[in-house]
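This document starts with one chain, in the form predicted on its own, laid out as structure tokens.
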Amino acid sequence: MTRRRFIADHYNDTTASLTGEQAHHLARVLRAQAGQQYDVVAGGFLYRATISDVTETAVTFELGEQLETDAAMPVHLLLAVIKFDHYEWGLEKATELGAARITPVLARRTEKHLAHAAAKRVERWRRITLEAAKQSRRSDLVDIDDPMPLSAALKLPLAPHKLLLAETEEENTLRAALEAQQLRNAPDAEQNRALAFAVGPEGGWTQDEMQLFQQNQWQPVTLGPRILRAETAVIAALSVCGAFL
């Protein structure tokens, strides 16, 4: 039977604890008791952990055997803010598929009321990705940046390979770009295999934004002849990347 997995809110070398909603769920819903074992992620590592103490506000574990895990894909996603229900669904699926970092971008065509409200949604987005990480049994959390304009977001990715999903591109496919960069045969160092993807808002990037990408050496690629919704493009791109790597 697969053990439930939790991501620690606080930890040190020997112990970890859950607080807030996670502690409430484990203590009140699952009726946790001292001596029970769960899988606990602490500091990016996965442990078999034993409950040592349960209170109304916290569940504390003794960390035991360190278990093997699969690392997140070395993918930094720049995702333009769109309608929040679609955006949050995209964040959830990007987490499940293994993205390491997501930067919400306030694009020119992001609706003004969404751009103004985005900063207040970040903590909700982090909770959504936390739940998605637990559900998909990840051993790490996605880094969710604060929303920012494209000019600022373009300064963040350190990945050597930067791919712009562009509906105006007709020839260079995502698969061809990955093959040309020979990521499959890249050295083991994750930095050498790291990718950054950019996915635009409804209506696409403006001409000025496309020029910004060009100035920052982003390569436009296509996912095929169909026009995809932003959240669908995220899933398609990460699925191709995951299969390729």
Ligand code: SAM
Second form
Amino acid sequence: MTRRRFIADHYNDTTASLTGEQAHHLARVLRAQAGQQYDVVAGGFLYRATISDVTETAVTFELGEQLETDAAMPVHLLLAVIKFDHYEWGLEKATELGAARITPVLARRTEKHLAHAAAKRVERWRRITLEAAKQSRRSDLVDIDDPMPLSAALKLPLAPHKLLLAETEEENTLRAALEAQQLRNAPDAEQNRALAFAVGPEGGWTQDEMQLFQQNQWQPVTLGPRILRAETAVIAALSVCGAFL
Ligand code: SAM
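Mind sharing the form predicted together with this ligand? What's above is the form predicted on its own.
Complete assembly follows, chain above in first position.
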């Protein structure tokens, strides 16, 4: 039987609780009662959990048996901010496909008004990815960083394999780059298999930005001869990556 899954807002070793909208949904819409069982993700682990208390503002669970889950792929996506409806769609799909972390990048060609509004949008982006994580039955949340310029994003602790998705690259395909890194045979240590991808804005990366990537040892790769929308490039890259990881 497939049980509904929730991601705990608070937890310790033996109990977990939902608050805010999640508690409201469970208490009011699903009419939760003590004794009912759900699957609850707490601290990145999935548990069969039994409701012990329901109030107006919180639903509390006793955590039971730990269940098998699929963890996120060790993929960190640097995603330039683009029009918000397209961006949010891309965030949702990246979550479903298993990205672990997403850094919104204020690229040179990110439209000014979007760059200004991005900081206020992050909480909404976190909510969107929380919903997508639940819907796709992930056992963990995507980390969504606060938006930052590319120079700051490149200073974050990044994966050993750094791939710049570039429609200007003509030879080195993403597939060939992943094959060369022999991820399939890499030792299981998460860090050895970890990848970072960068996807640019509607107008693409500027020359300056391309140089910055080069100075930071990012390898340009292509997804083929067609120019894809940024959100399509995200889906294509994560799907290819999924086959390797
Ligand atoms: N500069 C382009 C133009 O206006 O002709 C368009 C940029 S594209 C809409 C947005 C981003 O998607 C790019 O910066 C790149 O990261 C990614 N992308 C699009 N097509 C790609 C391809 N064929 N291979 C690799 N990356 C691609």
